[in-house]
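Shown here is one chain on its own, the form predicted alone, set out as structure tokens.
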Amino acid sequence: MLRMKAAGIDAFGGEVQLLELAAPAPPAPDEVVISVRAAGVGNWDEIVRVGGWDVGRRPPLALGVEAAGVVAAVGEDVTSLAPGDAVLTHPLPLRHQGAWAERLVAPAALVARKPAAVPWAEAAAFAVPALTADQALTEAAPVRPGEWLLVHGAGGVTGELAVQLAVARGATVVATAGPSSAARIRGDGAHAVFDYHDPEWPTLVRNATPSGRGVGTAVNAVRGGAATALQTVADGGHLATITGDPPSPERGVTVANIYVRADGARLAALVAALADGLLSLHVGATFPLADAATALQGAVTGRAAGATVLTLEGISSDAADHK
């Protein structure tokens, strides 16, 4: 049996370690096999590690739910991609193993081409935060031109992409971020940035809006922060939270709890915007596959000022080398 190197767990709740797992079989008719160049690491991978997010597979499990790489093989029904194409994907539910591995199986419909202008590391860490921010602003809390919108936690990767997307759609964005991120978020087009360490920040946000009535829409990207963000929303507005902590609705405010959904077509549009400079993503730290445990710890604690990425450079791209 052909084997591949991976990083993941042998039981839910177990420590992240290097694994040797079965390499993918030839792809099904609708699938592609991707030789992974780099994979994203996020706090959502910790949720998978402890068994809190069902990604479609059980241990022994390569973690990781987003990656960029080169198509190695395509199924017989796949006409949109060919071996050698550079791609990125968020391929849930998993068909084989997670993205922290030499090879990744994905339905072709969930794969987007990687523009040449987008580096591997940025592409690897883009899919989950970009799709999450887009789905929050499109489906759960649709933002309209001229509307006032709050992004609570704009200093994080997903929060910053939400700011950029909302500004591009014509919203007047106010945001919360730490002092080290404030200038960057203002550079993204935010009208005002408030320090979330200030306990009065919800009042400051409301006071910044016309007549002090509050924002029409809020997106919460801070764990445990949704109830506080709700205080800034005008009566009858919308709140979307991406951290699994939706508060009870009040004052006619619609509350939505967002879990990212795989979508190859939207990912293609979003990564095109990244290539065109309409969106940006900063990679704060890169690690080799062998240091996946350290990478995950850094992503969970937020030590990296930007996205965290595992690189698979230096590992054979041929799974047949590991028998």
Ligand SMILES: NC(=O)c1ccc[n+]([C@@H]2O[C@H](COP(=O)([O-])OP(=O)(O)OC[C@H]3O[C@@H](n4cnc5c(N)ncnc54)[C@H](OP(=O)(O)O)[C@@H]3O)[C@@H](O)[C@H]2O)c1
Second form
Amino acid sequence: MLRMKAAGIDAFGGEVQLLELAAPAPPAPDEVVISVRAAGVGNWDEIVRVGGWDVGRRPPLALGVEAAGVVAAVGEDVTSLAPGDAVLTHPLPLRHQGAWAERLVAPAALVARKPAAVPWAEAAAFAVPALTADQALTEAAPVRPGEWLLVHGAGGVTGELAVQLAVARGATVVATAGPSSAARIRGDGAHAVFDYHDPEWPTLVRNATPSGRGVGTAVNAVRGGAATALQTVADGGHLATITGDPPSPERGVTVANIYVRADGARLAALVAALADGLLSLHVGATFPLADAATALQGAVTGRAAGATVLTLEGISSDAADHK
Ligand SMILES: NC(=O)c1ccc[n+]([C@@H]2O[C@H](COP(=O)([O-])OP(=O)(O)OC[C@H]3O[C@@H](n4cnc5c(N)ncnc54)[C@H](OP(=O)(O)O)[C@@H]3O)[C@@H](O)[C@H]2O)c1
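Output block for the form predicted together with the named molecule, input the form predicted alone:
What follows is the whole complex; the chain from before opens it.
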């Protein structure tokens, strides 16, 4: 059986290690096989590692739920993509293995073309935070032009993309960020940035809004931060949290608990905005596949400001190129 190199776990809760896994079979009619160039690493991969997020496959399991690479083979019904195309994807539920591997199987409907202007590492780390930020703003709390909107945790990759998307939709954005991120978030178009280290920040946010009413919508991207973000929301407003900590609704505020959903069409629109410079993503650290455990540790502890990426270029492969 043909094998491929991967990084992942042989049991839920196990250490991240290099694995030799079966390479994918030829793709099913709706699938593509991607030769992975780079894959994103996020603290959500830690949730997969310990068995807290069902990605559709059990160990032995390559971790990773987002990647960029080159199409190696397409199924017989796939007309939108061809071998050689540069692509990115968040392909859940997994059809074969996770993204920290030489080959990734994805339904063509969950794959977007990578514009040439977007570097591999940026493309690899883009799908999950971009789709999450977009879905938080679109589905749970639709943003209207002129609306006041808070992003709590704008210094992080997902929070910063939420700021950029909300600014692009005409919202007046206020944000929380630490001192080293504040200037960057202002540069994204935020009207005001408050340091989350100041415990008075929710009051400062409310006071910044017209008549001190509070924001119409808040997006929380801080673990355990949703209840505090709720304090800034006007009566009857919206709160979307992406960290699985929805507080009980109060004062007529709608609370949405957002989990990223795979969507190739939205991903294509979002990566086009990245290529056009309307969105940006900073890659903070890149590691070879062999250092996946270190990469994950860095993403979990937030040591690297910006996204963390595994690069697979230069890996000698005996995996098949299924034509
Ligand atoms: N539900 C979903 O589908 C989904 C999808 C994506 C992400 N998430 C979750 O969303 C969270 C953010 O993920 P990410 O990868 O975008 O984050 P990240 O890039 O790792 O963000 C880390 C940054 O957040 C800022 N921060 C840390 N503690 C903070 C606090 N108490 N208040 C405000 N800002 C704080 C810091 O920046 P500064 O100090 O420089 O401001 C830090 O550098 C994670 O918990 C992740 O698991 C969920």
